[in-house]
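One chain follows as structure tokens, the form predicted on its own.
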Amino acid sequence: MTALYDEFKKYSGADLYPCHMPGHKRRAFGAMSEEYASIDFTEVDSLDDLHDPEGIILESEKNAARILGADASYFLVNGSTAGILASVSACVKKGGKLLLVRGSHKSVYNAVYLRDIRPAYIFTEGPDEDGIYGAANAAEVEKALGENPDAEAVLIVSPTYEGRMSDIAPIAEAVHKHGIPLIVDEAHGAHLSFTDECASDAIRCGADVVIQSIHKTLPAPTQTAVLSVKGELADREEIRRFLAIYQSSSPSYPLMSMIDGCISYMAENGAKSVQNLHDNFEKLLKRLEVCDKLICGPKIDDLRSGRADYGKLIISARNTCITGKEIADILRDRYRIETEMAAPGFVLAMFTVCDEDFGYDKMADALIDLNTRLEKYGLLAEDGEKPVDPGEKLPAPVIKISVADALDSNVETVDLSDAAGRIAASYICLYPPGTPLVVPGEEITSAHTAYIDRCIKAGFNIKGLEGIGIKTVKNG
């Protein structure tokens, strides 16, 4: 097995009676298995402490850093969310400015709120006809840095949720010219650490802080992630301090052992596993080339050139009169395939290093069959009008007050039809993926309210609403 797991099992087998937490006393109860319970500990002397590691946990984190090519790596048992909160808090002083891509995860915006940070945005290319935005590029980052010379850090997302990839090296070079750190939310790219082909992982390309959700694309359970640091621009002591704030004071020892086990497994088997992912995903895309109505991507050339990530299958609704959500519903109900995310213009299905041939074949057979049925059932573009234009570009945000002031203000809920011109007091997101349409403190426009109304009528989940109303700053 691995160092942590072996040490935990050794301790569990010793003749020490546990007059301490957790309450199950390492015995199986209900749905909790004996195997899980046997390695579920509290911070006893010989098992080290995640928040102040000096022994076996510290050695495991050092081993992870060596494998991942970092100077230091930290285990995250509260997911990438804790890593993003800690990295932003450590790299940007309270009240400082963070330059971030607009399509950042909600945890970034939570860090902005908690530290009363002033956000400035990098606007990436898009949306395309499916409603997908591109990943950040060096030109966009350089432009934003020129307009915000007081930014204390830059945060980008690569790969994006939809699998678009940034060229990290020139972005890192541009950021470092300003003497500030580059933080990369690589939550969807943990597998990139184990291949040398095409797009490399952010740490190897010059990023200073990288957060990876190993549970998203690697064989690890939900909530497991790693934060890695390279170089001296990010203060590691500050990162460690904030991790102790944002992570549980009772961290899960089973999750720590599984992080250690996953990274060790990938160190030994990762190159082969990732190559299998590449080969199988390309075979899937080649099979789907027969689909003339359901357009599936990305293009193989984009994968091989590093512009797109392996494993993120985009099923476009552009040639149909139905939404991505309706396609996802068909895949679930008729073909028994549950997809990752449905948007107005597309469906996202994820494949990882753990998928077997059966999964690829099931998806290909389903989409090829559905492609032939669209015309039969009158679901093509000429057969009806789409309820939502996925390529609609919403107005650039107009910031009226800070995120913190908006969230902490006196609020009132107004009907969606009356919200235009008001200041938002909540995040309004199409979920998934959870990227905000409007951020607290920004002006709500009639374009926003009209788009939200169309999404609601099309059956999409809009977070941040109160029934059919929107929380706004009172008298704002």
Ligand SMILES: Cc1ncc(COP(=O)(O)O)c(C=O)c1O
Given for the second form:
Amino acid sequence: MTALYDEFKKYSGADLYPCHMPGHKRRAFGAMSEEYASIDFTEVDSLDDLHDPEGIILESEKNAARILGADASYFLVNGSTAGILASVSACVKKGGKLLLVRGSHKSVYNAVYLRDIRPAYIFTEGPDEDGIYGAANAAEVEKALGENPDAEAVLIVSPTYEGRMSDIAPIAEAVHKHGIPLIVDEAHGAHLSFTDECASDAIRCGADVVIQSIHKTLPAPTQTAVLSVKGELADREEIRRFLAIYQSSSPSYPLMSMIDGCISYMAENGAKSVQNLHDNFEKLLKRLEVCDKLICGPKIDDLRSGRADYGKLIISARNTCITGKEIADILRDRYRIETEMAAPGFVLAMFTVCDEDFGYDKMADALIDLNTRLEKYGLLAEDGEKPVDPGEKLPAPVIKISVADALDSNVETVDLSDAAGRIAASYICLYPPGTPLVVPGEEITSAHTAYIDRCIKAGFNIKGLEGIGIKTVKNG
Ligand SMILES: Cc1ncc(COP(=O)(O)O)c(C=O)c1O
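We have the form predicted on its own; now please give the form predicted in complex with this ligand.
Below is the entire complex, every chain and molecule, led by the chain shown above.
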């Protein structure tokens, strides 16, 4: 069933001349296809309104909620970013406290800034020897809840960008003991809603608000996502109100129709296609077991036990004297494979329900070949020193002032060598993966400056610097 698309086509075939926006008047110009133009509308009477749905859009959202096991679902045309901004804003009062994992996406930090929220962190395991952090577990969440009884909501990420998964049910139970909602950033896990096995998606495991980027792992275009709510701990009217603030006032009808179409397609075909993903991904990992130098993960045991996500292939740089970025460059230049992300310690390559055998074979052939060439090219670890240890731990953050106060303060840019002891006025991240080393309002220590200095010398991309200067709070 692709109800929205069918309705939109019906409307566009009717004999109504469009004396309204959009300006293309449903005619194709430039890069726009005729098909796209024909269903790109504005909120005229019978087409409903995403921000106040009463007709066909409401019906489609209800259909999505039924399929996803939620009490209510909301279509997002500005990605999970908009859903995260809205959920945090709806669940935590202005100036209130949010418990969040340190490795949260920047949209969470942006919500913290916009609503002057006080962040308190859940620290997850890691980084491991490749530089990857674990997903939150119940013990870490319980500890953070115990230390922050005034928290109004908890936000975790599962699966993480690198495919680490939380066991959501015990986390939800721990959070609910405090009578507050659990928000799960499941941007990377939309496919989890369609497995045949027992539920592994957050909404079915007890989370209250779940945000899924369907564009990341399902057949759907960029920017499409869904926010789902279960139970009464999150205020649905507030979520709808904030979505109208953070999303465009001219939401895209083609995107809405493709969200509806993707969810309906997955309802019909999802179990089979997710099973194919599982089978093909395990087969790929088994083929890669011959790689004795270029270690690839995750472990099949971790996949089967739900600790790691199917589809996120990690190619470790640990036995080499080169970085993940250089491995990614070799994969692109020599083997014609573009990967998702390259960090100093690893490369992340993604497979989804839409990959065909060809893609898996191409990756396996490339990595097996590269594994045999590492020694010949002198790229093994004993041939060179790594300038930065991806597993290096930085000190726990010391919060001096709020994120909002720091970002809105008078700023002074100081040399990296003079920054220790100052208060940061920008996010400083090793990008990718983008987890902040320092958040605005936190003290910059000499351990931070030494680490950043080593990263710069190794040619890594550190975001948030001004040349080799750091923005700090003036007189802070
Ligand atoms: C963990 C996580 N959450 C949220 C987002 C935002 O998703 P979107 O691109 O759909 O806005 C991303 C984007 O990469 C992400 O990695």
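If you superpose the two forms and keep the largest set of C-alpha atoms that fall within 1.5 Å, you have the rigid core. Residue numbers count along the first chain shown, from 1. Predicted, not measured: the structure shown is a model, and the values here were computed from it.
- Here Ala458 counts as shifted, since its C-alpha moves by at least 2 Å between the two forms after the core is aligned.
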